[in-house]
Amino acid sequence: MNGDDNRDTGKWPAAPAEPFGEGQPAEGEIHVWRASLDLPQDRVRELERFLSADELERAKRFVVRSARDRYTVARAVLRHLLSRYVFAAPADLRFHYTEYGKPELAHPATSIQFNVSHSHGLAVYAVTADVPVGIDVEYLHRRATMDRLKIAHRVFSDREYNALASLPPYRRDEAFLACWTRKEAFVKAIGQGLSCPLDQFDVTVDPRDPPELQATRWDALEAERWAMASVDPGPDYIGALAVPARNLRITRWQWDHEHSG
């Protein structure tokens, strides 16, 4: 489905004050949140108390302190954000993970579904009611350690590779990341992550074109069931989301750390 049909406010206003005035997302609505992950050390330490034992253990595995702190902040924000929808304390939320590692709320019972992605110093979160969703964000200025055209030849579909190769070299890095975020959002939404072969479906590649799932190899009608949209999280980032719906209404908010515990 073409992203031109999707409505988006295009702005990132501050989150509404507590109690959460907007309630759960309506049918066809996606709440998208943006949060900075770079906080002072004392604030990061304060947020640790909201994490579970397994989250704290995972944080310890990061060798680089900035990565460890960003993970801590991202998880704490996720807990505070979801607590607004399910009316439970952030520390009381319990997660379980699907066969492919996608997180879901195990407690309390809820119709809320969500997905999260973070890159560099920014996280984005997508929240829906009853509908699976996938979201991905990438930092545009991350130094490429391999030639991205060679990576695309190996993991993208032939259609996507040819589209990328047809662009001028100076545009390929951004186009590669546009394609990557669109593909990643889709495989996260279907709950398979990178276990789904990326060459088995096609998305639009050029960041100037609306995000769109164009075809899948396993079902000729699959693409008609999905919508994609740009996230546009900031000038240094590129992002996309995917959801099985005909039309979308996207509402954005900027997370305010002053109201997170």
Ligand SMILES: CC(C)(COP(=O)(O)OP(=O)(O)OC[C@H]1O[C@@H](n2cnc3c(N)ncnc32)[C@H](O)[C@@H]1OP(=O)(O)O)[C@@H](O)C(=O)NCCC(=O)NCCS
Second form
Amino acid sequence: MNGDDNRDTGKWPAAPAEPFGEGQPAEGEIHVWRASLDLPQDRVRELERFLSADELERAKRFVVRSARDRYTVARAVLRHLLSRYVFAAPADLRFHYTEYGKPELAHPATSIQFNVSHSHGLAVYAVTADVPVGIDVEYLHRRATMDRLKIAHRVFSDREYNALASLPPYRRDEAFLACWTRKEAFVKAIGQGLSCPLDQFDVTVDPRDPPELQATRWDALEAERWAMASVDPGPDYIGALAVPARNLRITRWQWDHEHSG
Ligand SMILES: CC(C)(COP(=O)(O)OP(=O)(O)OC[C@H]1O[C@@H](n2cnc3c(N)ncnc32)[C@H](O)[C@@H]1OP(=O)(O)O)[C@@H](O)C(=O)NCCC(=O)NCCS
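To complete the pair, please output the form predicted in complex with this ligand; the form predicted on its own was given just before.
Everything in the complex follows now, all chains and molecules, and the chain you saw is the first one.
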């Protein structure tokens, strides 16, 4: 059930400058990309030309400029990195959104699947050859506005809440976020996002335990079909990914903004 739990945060090599050859990612492989979203203003303006009209419209709706710029950079990077797999220009890609808002590639026709998460100036992207994938990242030092245990009591399963409550208080913040990112990675992989009741399935809670889907209330065999892994985007972040597959092989890449534009 559990996949590669490679916690080596130093292993985010720069990707080769050229697009990948055909057949990438290989079957059973997940490419995980990490990108910084904070760029100088003039660079952000340059990247706007890769976005579609609806993406530019959405960017305009962000009231806070930093949020608008980060959205713009995240979309431009998404377009550039996907274009390496599907051999189309970044601005020519078209996205389709599922009923729950999950973006998928509509043009060009492809079996490539992806998912995106961003937090505090950092984005992570997961790309697979043909299986759904979910990824989630959270900044570790965001000040909690509510007691984590109270939130966990409301939204996590009983098993997860009990696991969190059994940890010493000084370990609970990180464990809450470990559990949260594992759960979000799963609900993003199945495409439902937060429309999926979070108390209807269990994941491991302790960050020292490998990420794992332990059980779902709707199918006794579901958990066996899934693998999870840590994303480990750096010391200030925590992240997880989920795929309906076994034996994960994860390759990590650092996005180089020299390759956008
Ligand atoms: C998806 C969701 C879990 C995101 O959580 P979050 O922690 O705020 O944000 P993250 O940074 O981790 O992920 C956001 C990204 O997930 C992707 N995403 C959006 N909806 C998604 C879904 N249902 N499943 C998987 N991925 C989704 C998008 O790429 C989005 O980034 P972008 O809009 O900038 O491209 C949450 O917002 C949600 O549940 N949304 C669903 C809302 C819904 O049901 N809408 C229906 C009408 S559109």
